[in-house]
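Next up: just one chain, as structure tokens, the form predicted on its own.
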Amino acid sequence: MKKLSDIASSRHTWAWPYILFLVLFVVLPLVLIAFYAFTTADGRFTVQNFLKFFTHSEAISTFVYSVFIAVLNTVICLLLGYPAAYIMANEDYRTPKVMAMLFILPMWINFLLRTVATVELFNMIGFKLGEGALLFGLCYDYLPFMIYPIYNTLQKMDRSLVEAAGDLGANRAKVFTKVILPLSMPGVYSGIVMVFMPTVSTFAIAELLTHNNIKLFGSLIQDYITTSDLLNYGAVLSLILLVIIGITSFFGSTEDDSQKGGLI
């Protein structure tokens, strides 16, 4: 009994379910994507799938367009989200709770249902589905992911720094640009990552809000992966997207750490 009790109280024992989960649902899928990307349909090693991507004009143009849409959506969410987060962090204690609830409420419903409802709303008012509807839907779905990281950072900010800047003669604009904005950059970066990454790989929102007339890179990956004889090429597109997002995250986190070091 004592041995069983020691095993149950060990931290390593409770870590095994999480390790198993990571292996089955994170490591194994990534290994399979890499395997299919470097093999042919009959299992032979090849790099032709990668060469095909760089000579496939449709894939290149779709990827560039997806990055453009993701950047545009991220900028829109930042322009709308930062003021909302700033208000939530600076008003009286009731206002942040009400605003937070208003932004959380739509997230209680599955994003596919919200997107379908948006399609019906546009059809009802006669708004043409297309790029404008796509950007609206993306912003509607991902705006909370921009607001909350910035809000959390601003809320935890040391208010004495703001007071000190004011005591030293800085006006509100100077306080914001020299104190508040630099200190909120970790939240801004987190929000950018949480909006940009899912946007660049989304496909369901684009299909619903454009009647599949606009294809993003995620839609292209889905089309190839669900086609058995093009599964390997779909795996290549998935791997390329993962690598690019990983590199972006690495350099972004490095820049974020340097900003923190500069502030310290």
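As the structure is a prediction and not an experimental result, all values here were calculated from the model. Here, rigid core means the biggest group of C-alpha atoms that superpose within 1.5 Å across both forms. Positions refer to the first chain, counted from 1. Compared with the form predicted together with the partner chain:
Once you line up the core between the two forms, the Cα of Ile19 ends up 2 Å or more from where it was.
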Given for the second form:
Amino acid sequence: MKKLSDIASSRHTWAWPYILFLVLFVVLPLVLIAFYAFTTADGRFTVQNFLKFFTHSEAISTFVYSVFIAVLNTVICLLLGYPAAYIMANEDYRTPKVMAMLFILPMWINFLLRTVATVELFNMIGFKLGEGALLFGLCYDYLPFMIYPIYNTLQKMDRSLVEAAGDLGANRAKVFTKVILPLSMPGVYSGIVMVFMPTVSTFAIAELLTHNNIKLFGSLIQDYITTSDLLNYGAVLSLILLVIIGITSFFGSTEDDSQKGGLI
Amino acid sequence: MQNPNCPAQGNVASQPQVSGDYIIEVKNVFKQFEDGKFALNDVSLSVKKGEFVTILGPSGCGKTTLLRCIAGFQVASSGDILLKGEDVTQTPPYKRPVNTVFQKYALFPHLNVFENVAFGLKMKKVEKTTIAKKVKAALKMANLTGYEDRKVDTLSGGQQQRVAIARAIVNEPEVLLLDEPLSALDLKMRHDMQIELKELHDKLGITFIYVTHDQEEALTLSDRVVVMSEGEIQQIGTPTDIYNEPINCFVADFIGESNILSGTMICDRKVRFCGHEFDCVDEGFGEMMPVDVVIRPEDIYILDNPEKGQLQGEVQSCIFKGVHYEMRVLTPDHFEFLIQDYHEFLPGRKIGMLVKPEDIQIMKKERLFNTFEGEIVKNNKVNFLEADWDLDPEVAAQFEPGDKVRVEVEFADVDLQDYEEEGTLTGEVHFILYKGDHYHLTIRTDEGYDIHVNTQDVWDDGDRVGVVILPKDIRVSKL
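Alternative state: the form predicted together with the partner chain, after the form predicted on its own:
Whole complex next, starting from this chain.
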């Protein structure tokens, strides 16, 4: 018979709490979503919910709009974030440490609190809440997630590569396009994934910054699920969103790995 | 350490001043960093077309800075750099007809071997078929045929080194700059690559400027060696010149092994050291002049019969070094010599030592004692090196506070203390020279001044010390 100390020292034993946690809070909810998506309110199997989505123009247009907003936000974050990361990582510009801190600082505070504060700020200066405010809020919330990974790859890059490119006849613009940009792509990819995915499924920011006038896909799901008789339809929408996010993250990670030599 | 007759300038002056002869001319270049330290201090150097010139020196001597100024990665604070007679001091690197092989290769990790080598040609918008032809030739030259499609991080250190060289030479630069290119390789590989580099230089016929801290590498590869220390050129010469006729103690100590001793030049062709008078071949030092004497360990002959030698000694230790034995021999006057011989002489054995006149290298002493500028202050003290020192009251009585004075202190009268707080000022051991029966140290004070010390005690480079000088040992005279 095994002694108690043997059981305690076995590595398998230590894994159990985590396995239990994962099953309860990751696997089970996924199974439930799938179950609800393929059943009616009284528990019979159906694909009706899916068919409903493809004929439900409001859901589809909200979905397309959400993806559009997410893409737009990702592009804005990339356009603003790359130069910021580049300047912070480049020793020549002597950016004070304070500046790097200021970019990261908002991440310390819960994004809901920040969004509420933004709403108050807009009200104070008399800026109309709506699409513009929504984009600003999204960008404000997710910009650090774009800057940080790009800053990281740029900072780890060997400075002598830049010198080598210059030595071989590349002017500043060529050094950037031929060396710095390609080498910072892993950071760009993770930045894109880290901004795009949460933006697609966001709903609180949209609610707060548009006075609930603009619905994103996340808000739609929330509406259906809190209205209990349409729980099954809400599950379908969640499942579709999940698949879309899964595809983007797969796109992100494969690109990422190919830069590191494609180990996985 | 500062040599008033900067050998670099002496060298330039002795060569004809025709710009066309030189592919690179560095003229009175200074480079000061933001912290105020000078990385280059009045450096002048001329390189002929096709020459293999090595810049040699310990780390932090400014050799890499000099190379980077020539490459254009750093801009000289003052002075001019000319390439083919054209001033390029302010020209950005990409417009200079030079290419660099970097210390850590700096290969582009996102490109394969072919793309790395083709990079420079692509920047120049060379036609595709020409690029392919030239890259192929460069890879063949670097013994890398067949590696075109490999990712650079799958290559060994030596192979990466070859890619770096191929990437530079494919552009057919006027000058190839190499920044310690072999320092990351193991010994065997380094020797092989040295031979390959030398062959490459012969084949290409272009100018090589090579930076290294490895004196053996410098002597093996170069047509001319430039020895640097503390941002200044100490000596420029052929490897044999540098080895056989070092211009000062630093060069003698840095290049190869040497016995450096204090001596006196009695008259032309006669020098006295270790209590014995030797014939030598040097002239023009004057009579009874204090000098430094350099004898290479392989230039001392060991005689079985002690009586037949110019000096006598007892073998202290004997180590087998492969080709030769290396012995430490102590004379009755307690001078220690390092001797290399093909024969083994066991410890305890009494021997005679013989040195041929032409193997004695005489150098003018850079200084005979410490001299500082100072000022008399209150309470029988004198201020120099930014510290107040006690003076003998009788001496102090001859001066008024505020008098400017010259202060002299003998090397042997400077005491070094383990405990920094016991010193009047503090500093660290900056340079150590063994002179047969004592050590000659340079102490760099925390304020950046140098004090020279003779001591029997053993100190290490970088040791923190407190400096004490007794009042009786401070000589002051009015300026």
